[in-house]
Structures are given as structure tokens and as C-alpha cells.
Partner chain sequence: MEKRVVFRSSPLPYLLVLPQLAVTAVFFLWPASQALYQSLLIEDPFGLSTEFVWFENFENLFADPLYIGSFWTTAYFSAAVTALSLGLALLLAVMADRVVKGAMTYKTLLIWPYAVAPAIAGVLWLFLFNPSIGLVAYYLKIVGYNWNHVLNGGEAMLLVVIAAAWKQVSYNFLFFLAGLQAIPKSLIEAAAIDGAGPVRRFWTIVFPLLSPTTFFLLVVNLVYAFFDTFGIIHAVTKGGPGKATEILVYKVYSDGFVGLDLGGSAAQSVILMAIVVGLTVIQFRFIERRVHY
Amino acid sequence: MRLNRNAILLAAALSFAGSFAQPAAAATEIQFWHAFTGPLGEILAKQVEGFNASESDYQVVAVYKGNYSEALNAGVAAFRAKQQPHILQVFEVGTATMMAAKGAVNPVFEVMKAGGETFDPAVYLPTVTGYYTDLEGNMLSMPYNSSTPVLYYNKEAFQAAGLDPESPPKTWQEFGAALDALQASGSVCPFTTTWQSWVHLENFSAWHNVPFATQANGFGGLDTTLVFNGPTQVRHIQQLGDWARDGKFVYGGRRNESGARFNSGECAMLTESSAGYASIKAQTEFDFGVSSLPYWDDADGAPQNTIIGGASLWVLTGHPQEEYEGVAKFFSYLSSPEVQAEWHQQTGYLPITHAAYDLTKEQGFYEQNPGTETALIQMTAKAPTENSKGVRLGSFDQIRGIIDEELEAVWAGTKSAQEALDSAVERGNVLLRRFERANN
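The form predicted on its own, please: structure of the chain above, on its own.
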């Protein structure tokens, strides 16, 4: 039977109209504010794309909000204006601030339960989740990008200096000898560092099992005081200051600016986050190695364990409950072994679950990429002590700014290590008392 042209047009019109009569439900948007650019931002974007492709009811929209400090400030300002995102990436030094923000945070353990998602804290690495857990054992935020500092070194520079490229220095005593050899071979930058407070005071203290602050580095209460001006820390900072005076340690900035100097081949050794692996692998044209942080071998209890940096994902209040179901689904996706293993392998961040760690080992990644298991071994070889569980302080971002300023005086030779650390402790304790009064 042949239909005439008018009948065909009528059928098409009815079909088109029907598409408006019964529209497909639009996916609910989940706003995710973060602080990643470059290779890490690209990998994050692929994770979000993967989730969105697997999910029809919810779509995550990832928005870059500046560096860690800027992203935290943006989240605070947005909450006050009642325009907050569902998810905010907050670096570890903002943890105490977020914990004290009563009424602003939906604890992740409650979000997962209300969202109907399977959630067992035991599947996560305790050295990671312990930092984001309250005294009752409840996870408050979702570990996302957790890292710890390691030593990167240029194997070609080692060869040129007559050093064994497969035997990086394990102690600071050996490190000094390596600096001498590198400088003698013509290196204009034998050593540099990123995140100087995090690496050379916070992690250094944990690695040597000495306190950074009282009350278990702040885990035990708000009435904590800074004590990182002890003899072990002073010795180390003074040694770095002496190396800076002699041109063996070249300071490059408070955050990760020095990474570019290592990646270009200018600097021979770099203490940097394990997450620096992504940019180092992408940007270097020389053979590099990854090793554990050095330690002073005459310090009692060293090496102990290093502590985490990076950030976690906090869920902010103020949205309809059904939207938090999408947040819970997204967190389950991010925690899956396949996603976590890929994230760990591509970035150098720690796998947050036992399953992701096991999968990475089964895939042979560590054998194929020597040194990439270093961060995990550093953090898990020994059970954490009160000095090495982490540092959780109020106003910590501002305290780090004070520490940076005082350390810069040491590198410039205008203050001794004792003078600088005494001043940083005194100034930082003023902020801690102010934070304590505001949150009691």
C-alpha cells in the first residue's frame, strides 16, 4: 500500500509533537569544584567523563577554582552566598577548618549510607583514611588524591658526577656527599625542593618520629601548640641553610615551582610529592629515579613513616537529598579498583583502597616502573605513632605561610634555623589560640 505525501507529513508531525509531549528526564547536575590543572586536570576530566558515560541520572560538572588555597576560599565564599557546589576538593591542611564548619558539611559516611551505596571503611588504606576520620572512626570526607613526598633524582646527572645511578642517597649524611659530587661535576643546582614546610618540617618530623605539635599533632584536641623548633628539626633546617649558602640547595618557591627546574634537567635532585610523577614522566627527557626521603641515621626512631598530603572531597550541605544520591554514586565510581588503580599509576597519588593496590601489583606496574611503590612503602612499613599519623591544625594554611616566610629567611642567610623556627612557632601559636577560641 502506498501512502500519499500528506499522510507521511502528518505522521512525521505527530511523531515530532510526541517527542515534546513525553520528554526524556534531564540528568541532575552535580557540581564538583577542584584545584587541578595540567596533566592532573586532564586525568580528572577523564574520570568525570567515564562516570558521566556510565550514568544517565546524574552528570558531574567539574569546575577548576584555582590552587588549593583559592579553591577552599571559593568554597567558603560560595557557601556564605548559598551558591555552594555539592563537592569541594580541600587540601589536607584545610581538614581541621572543614571539621569545625558545623552545619556546612555532610559527612561522607552519612552521604554513602543515605545514597544506598555499599560503603565499608575497612576497604580503604588506614594510613590514608585515618587522617579524614573522627575520633569515633567515622569518615568525614572521601580520600581522593593522597600523596606523600619522595626523592626524585636525575640518573644522567648522577653518572656525570661519578655516582651510582641505581644507588641514591638513603641518609642525609650520604645526601651531603652526593651534593658535593654533583656540584664538583658542574651542576648549578644539585638539589631543590617543592612544598618546603610539608616536606622538610611536617613529613621530616613524622619520618624522624618527633612531634610537630602537641596533642598528637592536633588530633587530640584544639588546645594544641606547635613544637617543631626541637633540636632534630633545627639541625635539619640549619643544614639546608648551609647548603643554600654554598649553592648546593637552590630554593625555587613555596609550592611546586621547583618541579619545572628538575624537569628541565637544571636541578639534579628534587624532594617532591609522589604525585609529581605525572608531570615528571610527561616532561623529562632524561632517565630519572624515585627513592625514599633521606633520614638522619643517628636520630632515634628514624625512619618511621611519612604522612599524607594532597586533598580529599568534602560534601557541602544545602542541596536536595536526591542530588546527594548522585554524589554517593560518583564516590563509589572513584573508589572502584579499576579507576583507583589507573589513577594511582598515572599520577603517583596513592591508591586509596586495598583492592586498587592489589590490582596494581597484579598488573606488574611496580616491576615495570621501579620506584613507584616507594610512597606506599614509606607510609605503611611501620604503624603510625602519635608523631606520625599526620598534622591536623586549625588555620594551618596561614601557619604554613608563616613557616614559609621564616624558612626563606634561613635560605637567605638572614636568620639561623633556631631563630626562624622559634619565631614560626611563636607566631603560629597565636593563630592556634585564635582558632581554638572561635571553635569552643
Given for the second form:
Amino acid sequence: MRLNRNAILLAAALSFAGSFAQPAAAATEIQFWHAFTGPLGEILAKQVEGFNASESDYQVVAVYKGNYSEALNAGVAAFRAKQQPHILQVFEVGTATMMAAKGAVNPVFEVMKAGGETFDPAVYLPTVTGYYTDLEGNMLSMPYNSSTPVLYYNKEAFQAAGLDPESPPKTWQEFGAALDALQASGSVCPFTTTWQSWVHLENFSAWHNVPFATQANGFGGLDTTLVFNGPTQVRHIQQLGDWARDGKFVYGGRRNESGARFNSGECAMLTESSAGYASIKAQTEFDFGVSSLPYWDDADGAPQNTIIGGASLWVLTGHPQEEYEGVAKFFSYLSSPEVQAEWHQQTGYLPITHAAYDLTKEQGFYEQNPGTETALIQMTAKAPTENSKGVRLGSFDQIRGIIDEELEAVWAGTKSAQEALDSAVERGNVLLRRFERANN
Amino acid sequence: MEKRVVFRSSPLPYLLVLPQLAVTAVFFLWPASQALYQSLLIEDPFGLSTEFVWFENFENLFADPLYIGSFWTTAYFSAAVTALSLGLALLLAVMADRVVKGAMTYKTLLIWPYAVAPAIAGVLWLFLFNPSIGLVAYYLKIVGYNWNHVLNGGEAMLLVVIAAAWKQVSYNFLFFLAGLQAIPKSLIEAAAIDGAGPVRRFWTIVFPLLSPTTFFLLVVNLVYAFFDTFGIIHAVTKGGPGKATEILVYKVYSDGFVGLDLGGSAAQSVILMAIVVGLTVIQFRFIERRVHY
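Having seen the form predicted on its own, I'd like the form predicted together with its partner chain now, please.
Shown next: the complete complex, the earlier chain at its head.
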């Protein structure tokens, strides 16, 4: 058992050494629970280090708590046990859950005011903050990582199919023609998508200016009902279903599994988050292009604007006031143009302030990396309407699960688009009523 | 008539079982009672507003055709896992029992998969059958079968059943082998002298004498299929496609931890608890009578 004992000694020595690496006791600790690993986790750690180095009174301690669902769960469980962190990263589908939890959340606009930080909501990009703002215009959480879906396409596959690699399809009609050409050229997977509900129903609805749910997609209150089974959405899903039947659209999974099939060159076109840019660039060996999400050009009001996905930072209640001053300082640091611009350029997530957007332009980033501005143009080209501010629904994570299940039935050819969307709406509404009741 | 030996009561035995009782109370009785209480509430995730609703959560569940569907999925899944893992393990044990040369190596190799965590076992099989990168899926495509468990519910079910059964075969194998070795050789030899062939000897002597082991394994395997397979389902299919592989325990997780519907999820776990208790009681009361010890 000698080896074991050595291992234990080593572990003890390491943890002892580790305890010295912790911030000195004089500074107040701010707990920040997040859901980032890998390259994103490293960039986050760098931001936190940058803040801690600039600050002597407060030290932010970033703790990885698993994926988005797990981090939210950890936060909820910790709150019930009165061990909650100061800051919790919550994905966009958890927004309604957090907003409804009035006693658990310390709204960001109040945190900033009480913390004595200068806070002007006008410096933020409205299409980003709108998702996290209440009807009175108060910002409730701090947008952190926000992205929007765009179209990636393989330029070499386009060339092989006799398509112009510099003019990607702008509309779904042109898209259909491109699929035909790609298939004729021998492509086994002309098109695939990630996050099907987010791209092809939530963003699709906003992009075509049709409602996803009543009460301004849930912004107006908890008594919202799903209405994404309208003719515009049904037509689109039916078209995708037909493409799936003909082998032009290949379904790869509910999250971003399909990204690998685009990166490997198997699939020629991919709809994926703008934040996928960094990994696509790192993993592809061919020339690819980024273009805005296609739209049906015979639909009224299209293209409108797309909406965001990603996560924001929520401040939880139950800590002494002076600790919230540290939270406010950290948020000010995160919103600074330099930090934001760097974040935007490294990850493909959207900048949250106008200043960071302008700084990135000045630095010539968009010229050096063509396609990276697509997401921003797509989001900010028009002022958002009631249908395109975002989607705010209770139990949204589960509703997305229901949508995934129903869409899979369409791709498998066992249900028509109308049947599947009707059923998804009906099943989702049951959850919405339950959520309304639990939060009243 | 039974003879009972009655010991004079003294506090010592109670004292000795106290640690075990304490562990049971803290890790089972207390959480179970919490679940019972929670199942009568409709509550927001943070516990800020709570409504006591008696049995409404249960009524909702049984009015939900998807929940009833999950029952059937579970029944089908556990029956398939149990039958497959027991059958394979018995076959392997009978063969390993006969091997003379290198017996130890075979046995060790057969026991290995048991040391693999369910989630890892799931990922392993997922890699083999992944429609995009899986080796088996690739070979299937060559022989003309387009494997895609991401969309095909039957294939997804088959995959999780194989993964779950594969992991359990080792455990069953170990017990079957021990059971086989406990059968007196004289009985088998006597049958052989009487002219019974190997198949006949197996079905009339070995199999009935193995029944206590088989019975024990049946209980263990059913409980395994009901609960421990969570990791496999989570890693391989996440209950999909559609609801094709959403067994009861996975639905508890997805409603409670993804949907944050604590009341509904607690009600489901109460039902699950009742099912397992019921199954075990039935097995011991009715099936055990037919077991030869």
C-alpha cells in the first residue's frame, strides 16, 4: 500500500499548497457559479483574474458547476439551503424562472445603483439586453454570453456543386435550389442544423415577425400560450421534413452534435450559433463562409431581426450589502469596452455594449475575419417588434425538449409538420399553466 | 411446527445495529419522507411560494398519457435487460464452468465490465454505434443497413438495452458460476450414468438447483434496470428520440432537474418507490415458493 500512501501525501501537499493560492482573507469573496469549461472556461477565468488583479477589496471566485441545467439546479438547491452564490450564470431559457423568483433575485439595475456604479442602460445593445429587461425597462440580469444563429457553408462544396461560393442563398427558396445542386454533385449531407427549436422555431418566428407565444412571446405575463403552429412555421417545418425525407437535410441531434459533421466536411451547410465560429475556424480544413439566416421572401415582414441565445448573470439575494458593491464593480468591469471587445472577438459571442461594437470595428476585426459581423447586422438591422424581442416562457427547457421530440417525429417522417407542431403547442401549454400556478 | 429460540432482551443488540439504523434513517427514511411531503405540493423552484394540493400531482400524472407510456417503456426495457443479461450470463457461466485450461483468464475477462461505471458503459456503446463516427454503424452501413438511433426509436431502445445488459452480465455471471460450482458433482455424474445427455442434465438437474441464484438475480436485475440504468440512458439517448427510451427514473430526473417541477417529480419518485416495493414483495411471496433450496 506504499503507493497509496504516497498518493495521499501528494494530494494533501497539493491541497495545502492550493490553500495558499487562495486570495488573502482581507478581501471580500464574491462567489460566481458558471457553466463554462474548455476554451470558454479559460477565457472566463482570465476575465476574473483581470478583475481580481485590478481590485484589492473584492475577489471574485469563479466555480464551475456543470452544464447550464446543472448550474441552474446547483443555484436553486443552494438557495434553498441558504448557501447561494452572489452571481449565478443562467441560460436564456431559465430567464422566466429567474424573473418569477422575485424574492431570490436582486435585479441588476438595483445592484448597480446601490453599488454606486455609473449605470446607463442606453450603453447596452437593446436587442441583447431586451431579453433580460422587464416591461418597465429595468435590466434584471447582466447579459454575459449572447449569440444568434447564422448560416455556415462550405465554399469548396459550393464550388464542386457549381454554386457561387461568394453568394450564399439568401432565402429559403434559393436555399432549396442550392440543396438540389449539392445533392446532384454527390453530397451525402447537403444541410444539417444544431439547436433545432432555437434556430428553426424561436429565431425563425422572430425573423419572420410572427409570434412564438402570446403576450409578446411571454414578455407580457405568465398567462402566455404557445402559438408556433401558425402557417408560416408549419410551412417551414414541413419543408425541412420533406428535405429530410429526400436526404437533403440530415438530422444530427438536439444540441450541437451536427457541428462535427460540418467541420469534417461531410455536411455542406450548417445553421449554428454565431458563437460556434471559433471552433469551426479551428477545426475545419476547408474554406467556409458565414451568412445570415435565410428567410421566406414571400412572407410579410421577413427578414425582421433574430433573437439571442446564451446566458446572463443573475444576482441572488441573501448577502450583506457591501458584498453587492463588489458584484457591481465586477459587472462594470465586464461591461468595459476592452473586456467586451476581447470577449466578442475571441468567442464569437455578441458584444453587449455599443462601445465594444465600435471598438471592434475600429480595430478592423471584421475586415480581417469576414462573416463575423453577420450576427450583429442580423440582430440590429431593424428595431425589434413584439415578436422579435425574445422568448420568455416558464419551463422553457422542458418545452424545448417537447419541441425536440415532436420535430424528431417530423424528420423521421412519422408525423406531418402540422400534427407535430399542434401536439407540441398542446403539450407545452400544459407546462405553462403549471408554471403560472406554481409562481403565483 | 417451527421452533423459535427466544433470547432474553438486552440493549446491546440494539446498540450494535444503531449505526446501520442511523445511516438508513439519514440516507433513506428522511429523504423518502421529504419526497412524500414534496409530492403533495406545487412549488416554484426557489421555494418562495408553496401550495398544498393533496393528491393533485398524482392525478395529473395518471391523466398524462405520456406518463402511462413511460410505464410501458420501463416494463419493456427492464424485461429486455433482465432477460438478456440473465440469459447471456447463464450461457457464459455454463461454458466457463467446463473450461479447464485458462479458466481463470476467461473468468477475469468476463467479470471486467462490471467495474465500468454506467455512464462510461453508455458512452462506450455510443461511440460504437454513433451514426456519424461509430465503428459498428460504419460496418452496418457497408452491409447496407443505415443505423441511426438518433431518429429511430427501436434502434435507440436496442442500443440502451444492449449497453445496460452488457454491464450486468458480469455480475450475473459471477453468481451463476458460484451457483454452478456449488452443485454436487455426484448428482450430475449419476444422471450421466443413467444416460442423460448434457442438455437433459442441464434442464432437469442444474437449472432447478440454480433456482435460488436465478431468483436472487432476477430481483437484483429488475432493480438494476429500474434505477441504475439512469447513467446509460442519460449518456446515450437522453430519453429520446421522442420518448422512446424515457424510463420512469429518467422522467423523474427530466421533470425535476430540467423542468424544475419539484412536486410532479416527487410524486413520480413516490410511485417508483411503491412499484419497487410491490415488485419485491410479489417476488418473495409468490415466486420464491417455487424455488428449490
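Remember, it's a predicted structure, so these values are computed and weren't measured experimentally. Take the two forms, superpose them, and find the largest set of C-alpha atoms that agree within 1.5 Å; that set is the rigid core. Positions refer to the first chain, counted from 1.
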Rigid part between the two forms, G390 matching W207: yes
